[in-house]
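Listed next as C-alpha cells is one chain, alone, in the form predicted on its own.
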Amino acid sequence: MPTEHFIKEYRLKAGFVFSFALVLLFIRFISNALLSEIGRPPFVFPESEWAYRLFLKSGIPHFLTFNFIIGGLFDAMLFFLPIIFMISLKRVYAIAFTLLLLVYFFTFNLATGHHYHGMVAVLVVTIPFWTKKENRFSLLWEGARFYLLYIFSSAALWKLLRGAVFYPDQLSNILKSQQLDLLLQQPNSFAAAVAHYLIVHPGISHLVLIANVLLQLSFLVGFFTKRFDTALLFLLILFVLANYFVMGIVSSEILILGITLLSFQQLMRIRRRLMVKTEMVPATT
C-alpha cells in the first residue's frame, strides 16, 4: 500500500503536470491547432517512418479529422481526462490521456507534414502516473528527469562533436535562412531587430552560440547530482525565452519537463507551514 506521504506528493505532482498540460492544450486551442480545428487535411506525409505509415493506413487520422463532431469529442476528452484524473487520481484516466495525446501527436504531425516533437515532453512526463506503486512511480519520474537532461546535454555534444560551435558564422548563417520571412514581413518588430543585429554582427552571434552550448552542456551535471536542479530549471526557462527571441522558435512545451527538477519535498514543507498558519488565524465573526 502506498504511504500517506507518497499519495500527497503524488497528488501534488499530478496537479503540476496535468495543470500544465491543460495550459498547453488551451494554447493549442486558441491557436486553432486541435483536431476539430484543422479541417480536412490531405495527409501528404513524405517521410517513410513505419509508425506513421501504419497509423495512416489504420484510417484513424481521417476518422478524427473528417468529422467535426468526432474531432470535437476527441478534443473535449483531451481536456476532460486531466481534470478527472487530478480529482480522482485513478490511473486509468492518466493512461487514457497519454494514449489520446499520442493519437493527437501522430495525427497533427501527419496533417502538418512536419516532425513537430514538442508534445513528446508532455507524453513522457505523464507516463509515471500510469502507476501508483511508489517504487515504479519514482523510477519513471526519474526517467522523465533524465530525458530532459539527455535532450540538452546531447544537443550540446552534437554541436561540439560536429564542430558547429567552432564555426564563427554558424548562427549568423542559420538566422539568414530561418528568419528571412520575419525580416521581410515584419522588419520593424523586436524579433526582426534581434535577428538583424546578430546577422550583421557574426562575432556577437558566435558568442551567443557558445553561450547556448555551455547552457545545454551544463545539464550534464544533473546526471550526477540533484544539488543544482533549481539552477537547471532557471537555465531551462532562460533557454526557452532565448530560443523564442533569437531563433523565433516556440519551445514552451518542454517546460513541463522542468517540473521534474522541482523539489517537491520542499514544496510540501512550505505547504504544511502555510496550512498551519491558516489554522492559527482566528476566525472572524
Given for the second form:
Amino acid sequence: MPTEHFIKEYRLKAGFVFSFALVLLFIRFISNALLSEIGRPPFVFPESEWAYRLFLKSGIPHFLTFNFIIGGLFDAMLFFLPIIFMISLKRVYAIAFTLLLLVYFFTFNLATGHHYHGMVAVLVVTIPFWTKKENRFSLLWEGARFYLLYIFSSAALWKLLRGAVFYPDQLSNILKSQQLDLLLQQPNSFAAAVAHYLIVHPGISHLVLIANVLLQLSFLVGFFTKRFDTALLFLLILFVLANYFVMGIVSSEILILGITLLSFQQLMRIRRRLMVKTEMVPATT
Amino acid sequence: MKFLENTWLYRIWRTDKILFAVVVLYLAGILWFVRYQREEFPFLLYGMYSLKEEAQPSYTSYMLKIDGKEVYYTKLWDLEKELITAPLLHAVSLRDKGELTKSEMNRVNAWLFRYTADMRMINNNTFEVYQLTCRYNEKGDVEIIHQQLLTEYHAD
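Moving from the form predicted on its own, what structure would you give for the form predicted together with the partner chain?
In what comes next, the whole complex appears, and the chain from above leads the way.
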C-alpha cells in the first residue's frame, strides 16, 4: 500500500508535469500544429529510422490526418487525458496519454520530414506515472532526471569530441545559415541584431559557444549529487532563453524535465506551511 | 563498494529486475549508436550542432508568395514556421537528388499551400516558392545574389 506521504507527493508531481504538458499542447494548438490543424500532409518523405518506417506503414498517420473529425477527436483526447489523470490519478490515463503523445510525435515528424526531439522530454517525464508503486515510481522519476542530465552532457561531449568547440568560426558559421531567413525577413528585429553582431564578431560568438558548452557540461555534476539541482534548473532556463535569442530555436519543451530538478520535499513543506496558515485565518479572526 | 550500492543502477537491480533489464538494454542501445554516430529512435544522441560548420560561399533561403504577396514566415509561431520550412527544404533537396517525383513534389506543394493559405484565411489559388541564393558581404549584411522561381502551384 502506498503511504499517504507518497500519494501527496505523487499528486503534486502529477500536477506539475501534466499541467506543464497541457501548456505545451496549448502552445501547439495556437501554433496550428495539432493533427486536426496541419491539413492532409502527403507523407512522401523517405524515412531512414526503422521506428518511423514502421509507424508510416501502419497507416496511422494517414488515418489521423486525412479526416478532420478523427484528427479533432485525437487532439481533444490529448487535452482530456492529462486533466482526467490529474483528477483521478488512475495510471491508465497516464499510459494512454504517453502513447497518444508518441503517436502525435511520430505523425508530426513524418509530416515535416524532420525529426524534432522536443516532445521526447514530455514523453520521458510522463513515464514514471505509469506506476503507483513507490519504489518503481521513485526510480523512474530519478531516471527522468538522469535523462535531462544525459541530454546536456551528451551535447557538450559531442562538441568536445568532434572538436566543434575549438573551431573559432563555429557559431558564427552556424548563425549564417540558421538565422538567414530572419535576417532577410526581419532585419530590424532584436534577434536579427544579435545574430548580425555575432556573425561579424566571430571572437565573441566563439566565447558564447564556449560558455554554452560549459553550461551543458555542468550537467555532468548532477550524475553524482543532487546538491546543485537548483543551480542546474537555473542553467536550464538560461539555456532555453539563450537558445531562443541567439539561435532562434524554441526549446521550451525541454523545460518540462526541469521539474525533476525541483525539491519536492521542500515544496511539500511550503505547501503544508501555507495550508496551516490558511487554516489559522478563521481561528484568529 | 558503498559508492556502488548508492548508484541508481544498483538500486534498480535490487528493487526491480525487469526495470533493470529495460534500462541496461536502453543504455546498451545508446552506446551502440554512439559507436556509429547515428540516431535511431528512441536511442537519441543529442549532438546539438556538434558537427563542424564551415563557412559557405553562398546560402539558400526560400521566399513564399501567395497571391503575389510574400509570406513572412519568420513572423509566425515557431511551429508554424517549422511546418512550412522543414518540409519545403526537405522536398527541394530530395527533388534535386532525384529522390522525389514530380507528382510527389506537387503533393507537397498542395499541402504547403493549403496549410499556409488556411492559416492566413486567404481564398486565392496561386502559391509560388522562390529560391534565394545569398551571401554575406564584408559588413556581415545579407545580399541576394540570385532569385529563381523554384515551384508554383495553382489550386483548382
